[in-house]
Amino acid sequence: MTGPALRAIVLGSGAGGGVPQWNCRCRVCRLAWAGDPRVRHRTQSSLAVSVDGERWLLLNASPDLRRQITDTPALRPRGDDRHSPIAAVLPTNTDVDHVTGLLTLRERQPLTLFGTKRTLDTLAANRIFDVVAHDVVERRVVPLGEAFEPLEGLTVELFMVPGKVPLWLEEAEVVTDAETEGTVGVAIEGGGRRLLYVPGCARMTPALEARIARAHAVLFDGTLFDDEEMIREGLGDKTGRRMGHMPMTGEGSTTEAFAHHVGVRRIFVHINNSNPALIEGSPEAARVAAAGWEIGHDGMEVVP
């Protein structure tokens, strides 16, 4: 008889807007709209983790959560009454694409909502989230750097990563790589295996390097292929770093920072619709693969 095993399912591998984005005709989205098999459709960023396959923790609640549940047999209700295998939810920040899925979970289903104090306070300040009824959905503040068990046999620790406030909270002067509890990574351990989930990160730090070295697998911010992507494609006037994201390639990039972590499985998630590495067989996809990375996709199962 085997013991508990850590298992993760990538529910959504896209960044905000998904692939194709509803109003976009960029190079990648044109292929997706046309049904080109080289570009998978992707929903917005979320991950499910479990050690028993019966009770699941969601990391981020995507606006596409209902579709993600219907597409994922492990998350569908069972039995003859109301039920959900989703026992807990933990947003990594209050980005629109990480918290609006909470509104999908408003049918009085008992579960626990974990988060940093800043995250839970921000949600509490917006009364629309009160539809996730307080008498059945417990809110529980998680201090940074303290391991806890959201599910039996599953240990989780939140840690700061450099990032910025969500776009909807930006004011006149924006610090794009501040280390605060506003943007966190998640260290997950179960069955003797360790997984890191970092869907947003502005730069590498020594503390993050140390965590990566101890992990068996890392799911990491893959928003843009290079820092100038949005500007070059005519989709915006911000660099990746101004958006709070390390680029996949180039100076100070993710592939450069991870180059010596050859023993760690490396998977990109939170990938923007403009990213040419999403085109299977493209030179950009080949470059990422040659650097030892996988491109995450919806429904991808990861057993570290």
The other form holds:
Protein chains: 2
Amino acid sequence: MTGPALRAIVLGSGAGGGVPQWNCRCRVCRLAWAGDPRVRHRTQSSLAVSVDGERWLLLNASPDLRRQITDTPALRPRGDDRHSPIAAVLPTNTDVDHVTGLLTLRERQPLTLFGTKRTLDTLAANRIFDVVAHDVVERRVVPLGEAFEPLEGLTVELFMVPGKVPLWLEEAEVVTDAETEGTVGVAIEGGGRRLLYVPGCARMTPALEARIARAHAVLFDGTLFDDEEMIREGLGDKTGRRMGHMPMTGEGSTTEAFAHHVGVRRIFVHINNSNPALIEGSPEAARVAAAGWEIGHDGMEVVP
Amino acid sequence: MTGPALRAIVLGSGAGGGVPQWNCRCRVCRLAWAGDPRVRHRTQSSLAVSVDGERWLLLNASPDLRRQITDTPALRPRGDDRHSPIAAVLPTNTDVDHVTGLLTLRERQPLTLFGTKRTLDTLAANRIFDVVAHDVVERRVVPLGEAFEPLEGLTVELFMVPGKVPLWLEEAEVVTDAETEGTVGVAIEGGGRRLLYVPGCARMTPALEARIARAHAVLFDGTLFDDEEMIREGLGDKTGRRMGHMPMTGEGSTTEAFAHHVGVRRIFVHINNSNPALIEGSPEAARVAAAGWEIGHDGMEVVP
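Counterpart to the form predicted alone, namely the form predicted in complex with another copy of the chain:
Now the full complex is given, and it begins with the chain already shown.
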């Protein structure tokens, strides 16, 4: 018998909207719509982790969750009657991309829904989430900055990173560069191995530096290739940083900030449709690979 | 130049949860999980209609909407930059299966969201739907029982049918067999052709009879093969009628009630994973075909 071993499956490697995005004809989406083999279709950001391969924790429940389950053998029901390997779900905040998939987890399947008080309060205030029946799906409040054990042998800690609050809660006054409960990373540990999951992050901090140095693998914010991308492509009027995302390249980028972490496996996730590194064989993809990074894709299995 | 012609595309032919259902190992789902070619995968119930092939109205926005768009050439963006052929959406009620897909229709795409006052009020009370930005997506209240024109040349009327209120709004006292705003059918007319869309209906009524007699094609509630199916399969404790659905066969069934409507094209939609008629070549599928019905499937185009 083998001992516990930490495994992660990238259920969705795209950012909000996925690739292609439903109403988008940007350069990358055009290739995806045309079925060009250089651009993989990508569903919206989510990660599944397990230490026994039998019971899985979902980090975020994306709008594509039903498809992600049918496409992922490890998450399909087994045995007779009703069953799911999904034993627990932890939305990292109340982004639409992170909670909509909860509406798929109906049918009276027992599981535990973990979240910060703010996340669970926001879900409770939106009655539509009551379809995830309270008598079979236990809501459990978890603190920020404290490790807990959502599944036996799997330890998880939510920690704040610089970012922004979800768009649909955004008020007139927007705090972007601050560390708030609105954007969190997840430190995952099991079987003696450590994985960091940080799908959104506006800038590097000393605390985050220290966590990266201790990790065996990092799945990190790969939203944008460079800071001006959305504006240049005519897709928006905000810089990457204003959207709460470090770019892959340029000043204050991930490739720059991680350059000295050569011993850590580095994988980009939460990759936006605008990002030219999504085109396999492109100069941008080559540049990212040369910097020691992998481009995550749906179904990618990571054993840190 | 040809004139307007009514076209409908079945985006999703399954009931809530689709086929296979995420945590289900019933007879049909087992075959679907195993990749058996006799059972097609089915997404959750939704219909797209158009009279010009350029601008489409969605009847219900299912949780599978993103996938339905990528799988349906008519709904993909065209030209440069942002675009969508989806010009309007009409959820028939606030079932999770009917509104969750609205959360996919972000990215500041102008369109019109039609709904009864109750539907729009319920959406407004769930702030998560504010991601469908109010300044670009106009909400327009439509009455029950009165025709309106959501797109030029396309006329639509919502009418009550016997049914039940959405589960997540269900209170202690449940009215099932009544005609309420909770379950509505849609009468669609364009280019001189008439289509009825009734994905849920608990029993036949004289008013519905009259509408069927005038239609060229009917897409109708095919949830269950027989009234006891959910109980027999161990999937629930409710009869079909208690769930608000006429069965395909038996007393008070659709095949019985429609037997004299031989001139109307009859297609089952909203088919539950428990329904054995979903197995191609099965005796149940043969029985339905012998009664003059077609089994709808995802991507099926209907020109009434």
